[in-house]
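Take a look at this single chain, the form predicted alone, given in C-alpha cells.
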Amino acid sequence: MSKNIYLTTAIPYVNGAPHIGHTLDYLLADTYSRYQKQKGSSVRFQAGTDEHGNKIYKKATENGVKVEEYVAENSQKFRDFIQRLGVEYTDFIRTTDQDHERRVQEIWQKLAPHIYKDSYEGWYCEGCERFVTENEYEENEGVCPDHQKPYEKLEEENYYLRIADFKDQIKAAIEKDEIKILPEFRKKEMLKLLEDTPDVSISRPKKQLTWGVPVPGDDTQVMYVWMDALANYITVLGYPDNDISDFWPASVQIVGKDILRFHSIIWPAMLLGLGLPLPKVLLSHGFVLTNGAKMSKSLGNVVEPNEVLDKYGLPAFRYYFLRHADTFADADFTWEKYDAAYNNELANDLGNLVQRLATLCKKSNIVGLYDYVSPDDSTYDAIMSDLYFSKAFDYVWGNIQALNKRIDDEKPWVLVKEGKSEQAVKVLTGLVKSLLDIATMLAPFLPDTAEKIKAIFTAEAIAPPKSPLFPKNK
C-alpha cells in the first residue's frame, strides 16, 4: 500500500554562497526520497532558504545592493546548486515569500498563550543569532566556539516563548522515541540541554533588527530568525490555511548537528503549542572537515563544492559524500581521498565490472533481460529503514565486489572456450541478474549510473558502453 512520506532539509542562511557542508542535507534527503519512491510511496521533499536577520541585512549593505535583490540572488544560487546535485525536491520555500510571512504571523497568534514580553540582559552571539546562558558563556570563556567571536552583552525588551510549558512533554517524547533522534547518542545530549533550556527569545526590537517579519500587534518588534525559520516546515505545506495531516508529521527532518538543539527543543515546543504532532525522526549529520580540521576562510582550507563537481562529475561527488561521509559522524574530505575513491572504487570496482561483464555477454550474444524485476533485499531494506545511508551504500558496494569475485570464480570465458556455450549463457545470465539487482539498490545513491547499467543490460543485445562509465584518472 502506498504511503505518504514528508522529508525536510534545514533551510540555509543566504548570507553567502552554498558550501560543501550544505550538500549532506540535500544528498541524504534525496537518497531516501528516491528509495521511498521505488517502494511506491508518495513523497514530498522540502528545500528552501532562510532570508531574514541582521547578518543578511548587513551583508547586502556592505555589497551596496537592496536587501531584497541580495536575498533573491543568493536564494537562486542555492536552487541552482541543488539542481546540480541531481536532487529532486517537490517544494521550495523562501522565508520572504508573502504567504510564509503571513502564515508565520498567524502561527505567532496561535502561540500567544505561551508568549510573554520581558526585559533581558545577557550574552548574545550574532553569528548563531541566539542568546547564551551564563554557564555557556563561562564554558566557552566568552568566545563563541563556532564563530570565534566574543559574545556581546545586550540589554533589551523581547517576546519569549515559554519553553517551560512544554519541557515535560518534550522530554517524554524524546525518551520514548516518539520523536526519534538519530544518531542515538545525541538523544542524551538533547535531554541534557533540555533540562537547562530557559524560555526562548523569539523577537528583537525593531531598532536592533529591521529585516524580518513584524510581530503581530507590536510594530516595535520583529520576529527572531528561529521562530520565522523553523515554521517553514509547515508553512510550505500550507499551514495554517490548509489541513496538512496528509503529510504532517514529517517522516524525517534532516539537519546538521550544530542546529539539532533548535529542532529538538524550540521546534517541538512550537508544535505542541499549535496542537500539532511532533516529527517522527530528527536525523543529524556531522560536519565536512578537511584533513581533520573544520573548514574556514581564515585557515584557507575551504573546499568549493563546484570545484569538486567539476573534477569527476556528479556521480563521483554523490558517491564520495554518500559512502565516505558516515551518515552520523563528521566526514573528512581531501583531494587524495577523493582521487583514491574514484580510481580504486568507482573506476576499478564498478566501472570495470560493467565493462567486463558487458564484453563477455557480447561475445556470447546474450540477450538483455528487458523484463527483469529485481527482488527485494531484506538486509538492504533494513539498513535503509534505519536511515544509515553510508552503511547501506557499503552493503551495495560489498555486493559489487562479490560479483567481481564471482566472475573470476565462475570463469564464463573458459566455458565458452570449452564449447559449453549453454552453461556459459546460464552463468552469464545469472551474473547479469545480480548486476541488475545491484543497480536497483544503487539507484537512490547514483541514479544516473544505475540507469546506464540498466540500459546496457536490458538492451536487445548487450554490448559494452563506448567509453567506460568511470574513465580512470591518470
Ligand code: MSP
Given for the second form:
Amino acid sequence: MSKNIYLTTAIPYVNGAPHIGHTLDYLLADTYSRYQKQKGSSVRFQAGTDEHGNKIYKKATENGVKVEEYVAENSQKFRDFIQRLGVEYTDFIRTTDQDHERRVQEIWQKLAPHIYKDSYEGWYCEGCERFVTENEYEENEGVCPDHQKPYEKLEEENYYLRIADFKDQIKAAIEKDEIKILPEFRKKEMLKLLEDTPDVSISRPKKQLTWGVPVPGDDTQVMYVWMDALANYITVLGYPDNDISDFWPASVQIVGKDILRFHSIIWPAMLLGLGLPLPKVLLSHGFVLTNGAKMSKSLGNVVEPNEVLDKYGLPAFRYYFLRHADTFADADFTWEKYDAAYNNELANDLGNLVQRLATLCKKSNIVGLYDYVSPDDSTYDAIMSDLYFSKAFDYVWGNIQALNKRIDDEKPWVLVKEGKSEQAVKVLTGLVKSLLDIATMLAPFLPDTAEKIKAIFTAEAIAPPKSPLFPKNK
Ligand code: MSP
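For comparison with the form predicted alone, please write out the form predicted together with the named molecule.
So here's everything in the complex, that chain up top.
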C-alpha cells in the first residue's frame, strides 16, 4: 500500500548565497525521500526561502539594491544550488509569494483568540531574529555568541502569542514522542526551554520593521519573521484554502540544531491554535564546521559549495556530507579530509571494486543479471527508520568493504585459471548479486553512482566502464 510522506526543510534567509552549512537539510531530506520512493511511498518534499525581516532588508540596502530584487536574486541562488545537489524536491516556496502572504494573514486571524497586544522591553539579536531573556543576556555578557554582535535594547508595543495556552499539550506531545525529537538528547533540552518560555512576541512596530507581512487589521504592525516563516510548511500545501490532510502532519521536519527551539515551541503552539495535528518527527542535525571552527565571513573561513562540487563532482559531495557528517553531531570539513575521503574511500573501496569485478566478469563472459531484484535488508531498513542516515551509509560502506574482502578470499581468477569455469561463474554471479544489493542501498545516498553500477552489472555482457567511476589524481 502506498504511503504519503511529507518532508520539510528549513527555509534559509536570503541575506547571502548558500554556503556548505546549508547542504545538510537538503541532502538528508533527499536521501529519505528517495528511500521512501523506493519503498513505494508518495513523497511531497518542500524547500524554499525565508525572505522577510530587517536583517535582509539592511543587507539589500547596504548593497544598494531594491529589496525585492535582492531577495529574488538570492532565492534563485538557493534554487540553483539545490538543483545542483540533485535534490528531488516537489515544492519551492518563497515567503514573499503573494499566496503565502495572504495565507499567513489568514492564519493570524485564526489564531486571534490566542493573540494579545502588550508593550515590551527587552534584548534582541537581529542575527537570530529573537528576543533573549535577561539570563541569556547576562550569561553571554551582552553579545550574541552566534553572531558576535551586541544585543539591542528594544522597547515596543507588540502582539503576543499566548504560548501558555498550549504549554501542557506541547509538553505531553514531546514527552510521549507524539512529536518525536531527534536526537533523543535534545528532547530534554526542549522540554526545559518550553517550561521557561514566556509568551512570544509575534509582531514588530512598522517603524522598526517594514519588510514583512502586515498584521491584518493593524497597519502599524508587521509580523515577526519566524511566525511568517514557520507557516510556510503548511501554506505551501495550500492551507487554509485547501484540505491538507493528505500530507499534513509532516512525516519528518528537518532543521539545524540552532533552530530546533522555534520548531519545538512556537510552531507546535501555532498548529494547536489552528487545530492542526503536530508533526511526527523533528529531526535536528549538527553544524558543519571548517577546521573545527564555525564558518563566518569575518573569520574568512566560509567554504563556497560550488568550489567543493567542482573538485570531484556531485557523488563525492553527497558522499562526504552524508557519511562523514554524523546525522546528529557536528561535522568538520577540510580539504584534506575531503581529498582523503575521495581517494581512499570512493576511488579505492568502491571505484576499484566496480572496476575489478566487472573486469573479472568480462573475462569469464558473465551475463548481466538484468532482472535481479534485491531483497530487503532488515538491518539497513531499521537504521533508515531511525533516520540515522550517516549510520545507514556506514552500514552500506561496511558491505562494500566486506565484498572487496570476499573477492580476495574467493579468488575467482584462480578458479578460471584451473579451468573450473562452472564454479567461477557461480562465484562471480554471487559477487555481482551482492554488488547489486549494495547499489540498491546506495541509491538514496548516491543515486547517479548506484544507477551506473546497476547499468554495468545488469547489461547483456558485463564490462568495466571505460573510465573508472572515481578517477584519481584529478
Ligand atoms: N530562516 C531560518 C529558518 C526558517 S525555517 C521556518 C534560518 N535560516 S538560516 O539560513 O540561518 O539556516 C537555514 C538552515 O541551515 C537551518 O536548518 C540551519 O540550522 C542550517 N545551517 C546554517 N548554517 C549551518 C552550518 N554551518 N551547518 C549546518 N547547518 C547550518 O535559520
